[in-house]
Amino acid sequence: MPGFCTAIIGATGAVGAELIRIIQEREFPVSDLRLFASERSQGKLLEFRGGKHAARALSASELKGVEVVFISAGGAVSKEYAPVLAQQGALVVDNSSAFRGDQSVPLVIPEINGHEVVGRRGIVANPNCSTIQLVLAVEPVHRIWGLERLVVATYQSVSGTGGRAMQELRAQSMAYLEGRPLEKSVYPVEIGFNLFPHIGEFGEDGLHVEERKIVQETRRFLRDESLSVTVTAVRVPVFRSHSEAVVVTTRKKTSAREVADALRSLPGICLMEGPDAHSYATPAFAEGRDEVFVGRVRDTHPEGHGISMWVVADNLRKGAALNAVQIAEHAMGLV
């Protein structure tokens, strides 16, 4: 199969890294890769399919010829040169958040709407990666009994922030253990050994970034922009992956059983079912892996009309990485 001349805008970052990961192991066809980077990082090198790629300087001339384009270097980048790749003629798989308020861009996971970026070329929004996970769990059960109501605390991991804010929870967990005063620079108040509800500015809504963003995006994934919609979106010690406690209300009868039923065999979710232990994911026990993890589903509703569940992925690979190339793969006519 010929390839395809691929670019990733961000590559140094942890999204970036995992993106050339993610290409090497599901074998994207790729005949030239061009790989670039902040100012800092430009000139590291790079492995990929074992060869060395320094990282370059982003520039209009350097993205000429370029079918297929990875950005994870910030909402200010993507706007800048998103359109103009887009106008190029490339598919451009932009994890930000510059275009998902957009309706005429699609908000793509590909378990759900693959279907809609068949043969597409412009931009393409990968969405925020507590969404994906969340909407990977509870889309079935909203097409098959309706959803009056969805209540979500999530439990995010540093990752989510970038390198330097797992370098920062590094220092700090070091810096506790030793005694000594915990220095921060990422985030508005200690990560080591300590949580908070607080990811992005906070709104006159009382909502932050982080939950604005869940909220508006379930909503245009499930169609619905009356669903009410709860989050609480907590930043918490862990290195990678996301947690979330979801609790639905169904507008027609079910059961955590139906449930089940509904999510054991679909695409891009293991259901985790046994006692104690094996009923549910952890952060570590989902680190590298592609699958969205469902276990702890449970009737919480008197009158059946609501189940709770526990929802774990690893945010830099589906949460990002992974749903960026399932994207252009299905972009691109590979699947």
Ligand code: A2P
Given for the second form:
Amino acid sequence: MPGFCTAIIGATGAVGAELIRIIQEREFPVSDLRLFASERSQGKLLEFRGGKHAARALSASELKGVEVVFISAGGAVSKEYAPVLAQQGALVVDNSSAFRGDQSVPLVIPEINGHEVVGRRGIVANPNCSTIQLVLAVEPVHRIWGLERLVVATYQSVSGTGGRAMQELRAQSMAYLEGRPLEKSVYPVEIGFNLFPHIGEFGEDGLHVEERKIVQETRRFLRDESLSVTVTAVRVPVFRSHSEAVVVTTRKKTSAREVADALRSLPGICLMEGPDAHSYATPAFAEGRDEVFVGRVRDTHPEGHGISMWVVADNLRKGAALNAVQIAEHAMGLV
Ligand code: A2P
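Starting from the form predicted on its own, produce the coordinates for the form predicted together with adenosine-2'-5'-diphosphate (A2P).
Now the full complex is given, and it begins with the chain already shown.
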């Protein structure tokens, strides 16, 4: 089949599985697919377009001739392989945080700045999952009314950590229900029937890694390094999809109705409207879907400078794999 020689590094992981699915669903043109994982998974069979592909152990020689590469195998793998692949002329869509702060590497949400990568080769950074859904919802508000302040609390599913964390939630939930002790290996605190505001190490400023990523990446997208962004990022016992309670203070006066009107027809966003329970999405509802669901848009300031909203998206799709494939579509001139 005509197309690009394509590789997925981290193909056996939670995001990797979704990348394989989305490449098929969107008919991304692939002439040859090479799937990589750690040595542990060498030979493991993965399905693609009705055929079985064996996972390969990662090595530079196996990556020769690859034109499009998706990397989702942690920062260390990205740091080692992305520059080599960029050097050989490939498009490298990197899902780790390794290059997101590098101003020479585009950080892209295609609905917002996809034009920046049309025809591009080399490394492009896929943003943090929580940042993607947050920025899709608030960037239009910033563009029209100007953001003065952004406060967000996130409710993040365990699939953001990866496959092992999903197993830990499953095992701890079973143990809890059966009255057995909960065994921890991935998280520092029990996740089964629990939650904790701790995603990555804490810094001296009191923020943990995830909170810092959201602050920095959001400021980069909104092109305002001094924007007041306050984040509390929480891991919750949900397998898939992240939720966010967002409050913005705008410079210019606005209203919930005007913000809803601005968001209603934007690509990538599904506005949940109506007075009943359907005016908000849940993680279960968002799972497997592509849109960022924005609901409960409401006024929070009597003088019209404050809006609250509830934002939910599938972190493995729009928060990771879908955004990555959309970046590749732009870069390879397919849209
Ligand atoms: P493996 O399944 O063999 O461990 P997740 O985010 O769900 O934990 O998945 C991480 C992905 O990254 C998996 O596909 C994992 O492979 C892969 N991976 C982890 N470390 C390496 C490595 N050093 N080289 C190649 N792939 C790796």
